[in-house]
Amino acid sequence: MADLGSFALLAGLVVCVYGVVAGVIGIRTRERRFVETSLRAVRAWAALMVLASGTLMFALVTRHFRLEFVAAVTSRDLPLVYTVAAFWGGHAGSLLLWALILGLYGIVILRVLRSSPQMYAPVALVLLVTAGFFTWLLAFTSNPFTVMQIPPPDGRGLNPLLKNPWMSIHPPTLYLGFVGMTVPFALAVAGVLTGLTAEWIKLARRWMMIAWIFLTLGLLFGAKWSYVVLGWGGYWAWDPVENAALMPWLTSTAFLHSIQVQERRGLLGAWNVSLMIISFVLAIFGTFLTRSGVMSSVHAFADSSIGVYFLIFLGLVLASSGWLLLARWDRFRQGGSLDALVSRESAFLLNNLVLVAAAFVIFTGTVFPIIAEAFTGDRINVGPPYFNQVMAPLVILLLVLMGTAPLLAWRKADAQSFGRAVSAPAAVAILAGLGFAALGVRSPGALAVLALGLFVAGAVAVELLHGVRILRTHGEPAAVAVGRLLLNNRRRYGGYVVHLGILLILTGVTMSSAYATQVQVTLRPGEQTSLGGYTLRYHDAQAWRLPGLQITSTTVSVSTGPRPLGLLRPQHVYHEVQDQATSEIALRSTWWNDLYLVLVGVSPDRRATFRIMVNPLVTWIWFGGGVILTGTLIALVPAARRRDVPEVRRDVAVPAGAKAQ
């Protein structure tokens, strides 16, 4: 198995080098045979990565402890689901997963490009260069097929923190987003080289949406894992690895907005290519932070010396793509300019600047400790206070833009029409803010997010009504008009659904951050305590042993007023092989709040210490993720527009005398 896996990696590296050489010759000479050779190289490399991955998976499942990687991440008592998850539970396996996903993406995009054969060679070249870098890392610095001379009778086992269903799906989902950034980046490079603007824009937008939704889900799955496994009661701590995934999410979100301006007006071409370069670089940078060991993080389960190679690769990508952009700069001067400052184009551009600014301040806070340590020898930590203070005003500005941009016309907005459109959502936001304040919401940030969230929702409703009114001037009944409007404008209204999902997440994050309550108490059996309307009574503690485990469990009954709500059983687990303790939290979730119970410890006289938290609206975060997924799927479905259905545009006015039929 070791020989087969190592052969696949070395052969994959040879194929990549051969394909890159053929691709460069094909681009320079326009010889079809060399282009076809580079395409076959992509497919052959992907097949070799499938072979290497299958070999490693077989070694994991069969507990082939002669491989150092298998011995480090599995054991004989590890359940099958976590044995499979062990593939990406270690450093070398996660890099192989990166390569496997890239290979599968490469096969699919080359099939899609059959309708645009001119883009074959540049796309294949970018894929092969990226593939060659990761294959070289796997073959020479992080080989998962390294053999132990004396294999152990049993493996060390998977990190206890990874034995959770959310962690089983979080890394592959996140990597589908990270690796997915390679495809739109390759399409952007191909578009710049070939001048096929319309083709690369259409394909890049769709592929970026696919990478974006995987990145979104990966972030949410990671937040859920942190919430239910780590036992600290939160889901986001501005951890460096969390930030590494958020940064490309922000820049790719900016791209998905500004690409609409280029599609419709031919503007922001160079800006969109720049965003694509930045998103790809940040995706590689995120992999660097996760797998280099350069940052201290609960999410970074690797400590290796490959960081310098990542930095070299990042430098080469920035230098080469920047040179290409500057060399083709004249192609981007033909798109014209903004007609007015008050327009949808300007709102999208401002939206982009805010998103990129957010990515920049997060990047600065993330890398500052490394830079400070390099110059001073002391690591200066940048904690949540910095990120919260700089991000709060940016989030509020984004909410304002989310509400106003749909109500602005393209090219130039009419002040009177815009005022009429925005007046109703603004009134709702003001009244809602006053109402929330009267109900006891005192946090300025919470009031702003709640009020602006309703402003955005109101703007979506106004935009929907505007489209229905236009269709009804053509004699459509109301119900038919709504249905046809949604079916024939899936991309636009799918985007609005995504916005509503973002609002739910921001509401949950804001309220759970501003109004979470917690207490740490020590109780004797039979004693009780109260928090947030809940009464908790501690009954008893039990301790027992399983192979390699020492488990302490407690029983706590929960009630609200006279109504019993059931039993919670938080546990404390000590893993003997890893010499590591974990907390098995007890959680009771509702739409309005979460009761979160952690067992801190039990004394010899059976007194138990608990950390109790009541976190409001956390469930809204996870539900918001489902709404975002729904909206993205709607937007990805091509709209089969019929000729008799007029395009609904904000710059198309309803006739003055039009009435509902």
Second form
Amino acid sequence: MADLGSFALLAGLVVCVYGVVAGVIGIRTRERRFVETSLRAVRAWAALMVLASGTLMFALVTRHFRLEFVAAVTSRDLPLVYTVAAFWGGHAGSLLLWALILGLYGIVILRVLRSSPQMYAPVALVLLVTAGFFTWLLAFTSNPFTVMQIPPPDGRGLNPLLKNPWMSIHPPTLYLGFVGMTVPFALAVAGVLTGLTAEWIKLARRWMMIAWIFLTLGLLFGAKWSYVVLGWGGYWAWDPVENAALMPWLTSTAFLHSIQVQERRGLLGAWNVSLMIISFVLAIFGTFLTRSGVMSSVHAFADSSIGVYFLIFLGLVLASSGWLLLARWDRFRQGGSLDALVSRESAFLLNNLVLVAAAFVIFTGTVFPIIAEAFTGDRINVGPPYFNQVMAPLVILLLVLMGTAPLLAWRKADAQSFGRAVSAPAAVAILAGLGFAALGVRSPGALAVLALGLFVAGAVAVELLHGVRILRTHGEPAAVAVGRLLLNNRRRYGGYVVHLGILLILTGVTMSSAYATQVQVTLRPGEQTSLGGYTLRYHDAQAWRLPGLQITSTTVSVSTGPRPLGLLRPQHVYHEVQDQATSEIALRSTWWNDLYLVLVGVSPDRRATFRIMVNPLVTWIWFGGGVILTGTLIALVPAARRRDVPEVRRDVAVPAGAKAQ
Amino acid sequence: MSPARRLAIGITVLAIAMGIIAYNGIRSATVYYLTPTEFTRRPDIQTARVRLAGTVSPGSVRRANGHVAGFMIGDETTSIAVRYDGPLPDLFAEGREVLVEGRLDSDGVMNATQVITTHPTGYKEKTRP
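What would the structure be for the form predicted in complex with its partner chain, rather than the form predicted alone?
What follows is the whole complex; the chain from before opens it.
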């Protein structure tokens, strides 16, 4: 079995090299048969990765402990679901998952490109080079099919912290996002070589959106896992592995905005291609941060060859795509120019700069410790205060842009009509800000986010009303007009729905960071305590054993005022095989707050120590994720064919008659 | 002045402001990360914010009202007293490896603002993809 897997990897490497050579000849000579060979190589490589992954999956399910990887991540008592998830429960398997997903993306994108075959050759080449790099790592540094001479009787089992549904879907989703960045990158190279046509813009935008939504969901699943499993009551710690996923998210978000400027105005072509390259580089860099061990210590990194390979690959990607951009610079010279300072395109440009600046400051904070250790030998840590401090002004700036940009016309905004459009949302925001302050919200950050959030929501409403009015002047009833508007401008209104999702997340994050409360108390059975309007009464503790586990469970009844809300059972689990203790938190979520209960320990006289937290509006974060997914799906569904509805644009004045209504 | 140039000036101003915020942020949020022995050998950072990595010395945990109020963090040769009454992580126990973040007080006791247990298996390398 190990032989089959290793064979698939080596054959994959050979196929990649063969395909790259054929592809390069194909690009140089423009001969069709060489290009077709490289396309076949992509498909053959993908098939080999499916074979390798299938083999590893079979080995996991059949507990083939002769494989080092299988013995490290599974054990005989592991349930089937987590046996499947154990595939990405370790280093080598994660890399194989990377390759598998790249293979699947490759097959799909080649199918999609049937209508633009001029892009075949460069796309296949980029896919094969990336594929070759990962196959190399798999075959020579992190082979999941490495065998042990003496197989152990049982495996070490999956890390208990990974035995959670959110951890089962977090890595594949995140990887669909990370690996998905390869497709826009391949399209960027193809675009620079063959021309940035309208068709190219559509493809680039769509595929970036696909990678983006997976990255978004991957980030949120990871946050959810951190929240329900790690038991510290938070969901985001500015940990390097989290930052690794946030950076490409920020740059791809920037791209999804600036590509519209290119679509409408023919500007920013080079910038957009650069964003596609940077997003891919950051995705690879993210994989490097999490896979090379560089974050735990520079020295651990220097000892492992995989990190060096990653840096070489990153250097090659940056150098070759930079060279390509400069060599084809003339391609970007055809665009128009910026007509006015106050316009939709300059708002998008500013939004891009803010997003890229955010990615840059996160990058700085993440790599600073590595660089400082390499130069001074001091090990330092750049903590969350840095990230919070630098991100706060950027987020506020983004919210201002998010609210104003939809109300600004392309080319040159008319001050009067902008003033009219912006006055209502601005008034709402100011009144809301005063209202929240009167209600006792004192944190300036929270006030700013709440008020600006309503400003953005108000701007979306104004924008929607504006469209409805135009349609109504064409004689549509209001309800039909709203429906038609949404159906015929899916990308735009899908985008606004995504904005609302982002607002929900920002509100949840801001409020839960500013107003979370927590206490740690020790209670005797029968004693009670209260926090944030909840009263908790500790009843009793029980202890029992399951194979390999020692479980301590407590029963706590929760009430608010006279109203009982039910029982919570926070537990403490000791995993004998891994010599590791985990907390099974108890959580009671409502729209307003989460009661988050952690059992710290139970003493022999049955006194139990709890950590109790009340975290406001955390549910909004997860709900916001759902809203973002909905908005993205609306935007991704191909637009309706019928084009009999006039396009609603800000630069079209509302006829005088419509205003009277 | 053309719109593009005015925009460029605005962007430069923004970038500089951002740079200053980031620089101050890094300076104030940087925490040295060392063992108690390394810390005592560094007179230059005695008043800086540090993160000490060591084990909770057996028998050193001091309690008040059922809560932990302080303990000693040590390595093979040195140990440093820690004052702390905040929430403790799950795995906190005597003999466990912990990270203590804080600043040395004038009485030579570390005023900790945060205590983190380092996981025996180092979950971060293992679990995050």
